[in-house]
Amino acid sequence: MLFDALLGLLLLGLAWLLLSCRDLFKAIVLFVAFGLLMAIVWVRLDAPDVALAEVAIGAGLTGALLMSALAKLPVDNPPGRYSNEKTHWLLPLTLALMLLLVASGLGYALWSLPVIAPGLSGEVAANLEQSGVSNPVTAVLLNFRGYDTLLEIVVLLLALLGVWSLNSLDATPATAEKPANLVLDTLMRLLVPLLILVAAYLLWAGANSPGGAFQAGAVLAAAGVLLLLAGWRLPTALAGLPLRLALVAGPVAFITLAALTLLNARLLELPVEHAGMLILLLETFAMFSIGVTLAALFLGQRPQERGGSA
């Protein structure tokens, strides 16, 4: 119990330093820090299959793609150069109003729930058997909700596409480049086959154990950004069209099950049969779409196609 109110005070601090605090690098290994406190929160809600996302999504690949944008800011507009610049008194205080009434919102709702509240984990359990895994939140996310996930999914693409249409389509030289730093080419040698490996496990442990497609996607991402740190860019024969397959792959299976399943019963209502198999190949074309999206939104800018077009 005490170490549980110490968590709170520990991310209450970090939220309040976060928010306040006027240079974007700080801010940004704050957003890290707060990210991976918050893992640990909610491996104590046990929430596993949240605290993994947390860690490789929430902590791991936002604090990169923050990062990534810091370094893009123009030289002449530094982290600190607004350190020192007074804002108007009417700015705070309407910021503080609002989370004031944000914060009433939520405690109001928080005091107005039962003390008891069965929730759907009993209907979940009741139907495991029929969703084809036995780990609850896959059946969840994969099989009840399915369109859920779909709809997640199409919100990455969509902003892979926004990030795309913001920068000029020349930006990025597609040919590969040599690793200018001997260390990190060393380290990408070394870890990107065992990101691959973790990856692999993670998506064939979702359907028993925590994991699934989304954190398997985000540490094949992170891989990819490791290459990316590295100095490896994509080919020229890789960035056309096997590029926007492998980013729509993913979509393209929901829909295409989604389709399917509507003929024949209800909207992405699997077969039990079959269910176990079509989640595996659903979770399979989500982590490399959910992998190369997130890798493309950290390098930020779209590569060029064979022959300089995009």
Second form
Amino acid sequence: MLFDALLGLLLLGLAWLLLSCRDLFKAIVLFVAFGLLMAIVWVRLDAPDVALAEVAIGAGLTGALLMSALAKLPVDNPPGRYSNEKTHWLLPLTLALMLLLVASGLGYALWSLPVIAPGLSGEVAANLEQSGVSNPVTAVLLNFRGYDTLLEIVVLLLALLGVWSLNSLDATPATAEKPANLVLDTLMRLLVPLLILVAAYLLWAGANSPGGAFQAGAVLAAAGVLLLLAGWRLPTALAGLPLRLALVAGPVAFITLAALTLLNARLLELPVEHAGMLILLLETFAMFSIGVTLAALFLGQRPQERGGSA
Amino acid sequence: MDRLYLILTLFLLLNLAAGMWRVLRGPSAVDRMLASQLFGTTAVAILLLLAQLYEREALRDVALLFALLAAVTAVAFVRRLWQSHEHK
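Could the form predicted in complex with the partner chain be shown next, to go alongside the form predicted alone?
Let's see the whole complex now, leading with the same chain.
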């Protein structure tokens, strides 16, 4: 189909421009555009769940994160200072040869794939009734392969712990934000409640159509990022224990359930009659933790606590 | 009707390709940013047409998310980069 061909060409062209671009701001805009096109590609591949995650994280949050990072770099960063360096002619040749080798290996692997590979989708469809939900993606993520999701949520928490440990000795105060003007203030008042509502909708919809905890959590994080950008900061009274409780709520809920199911010697195997309810409960905690963790990652440093012991 | 939707999505995608020119040429950061915002709007239109074409309601959710999250990038640009990188 012409549409798909054009989409693929655009995506490849964008990827090349993005990688070869020396102006960092231009590269960020190209990256956001790449995320948009990638989401349309996922839609065309009939994977709307991935498209939702790509839009929320790839185009939304990462764009804002990259721009904040660029704003912290020194402005007089001379672009293109690598262009004057003379490289030996063997280097590009060797690189080209190695890339050609990798590309031909990948091409061969792709060529030797079976034409029709049903994978495990048949088994998922056959057991869908026991999962408690009717969206196969949610059934796999929260029930059939629950421990994968548990570990993924812990990875997010570990990432935040890493960022916080790197920053703990840095005594520089948080950059003073400009006060929000009327337009931004009004936008916040309209958009933040809407984002929270959409997050709740995606969580609920995840049971029988694309959506779920990760997508909903990313939308919740977007609301947090908007508030942070507008100059809002977590009240110091909440930055201590309450924030940490919010961060671990998802992993703790998961681990509790894992421990309870272990009593029956069946790790994370949800009882069929309560599976739908348990999945919704797990996803609610997970969404909350994912949202708070992503927003905290965007802030990039420990929020100021009462007593200044941060 | 389906043929019309197909032609329209293709036309919108061509629009997107044409918008790339503004991202690449600039000249100012605001031009690039606004072009990428236009991409977001175009992508919403493409997704809504695809949702109609293939009768997949889930695609409307993707379009909703597109529309909401385009604002995050725009606000990040205005709050963090516009003043400090204005000379570009």
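Rigid core: the largest C-alpha set superposing within 1.5 Å between the two forms. Positions refer to the first chain, counted from 1. All values derive from a computational prediction rather than experimental measurement.
Chemist: With both forms fitted on the core, give yes or no for whether the Cα of Gly105 moves by 2 angstroms or more between the two forms.
Modeler: Yes; that C-alpha moves by at least 2 Å between the two forms.
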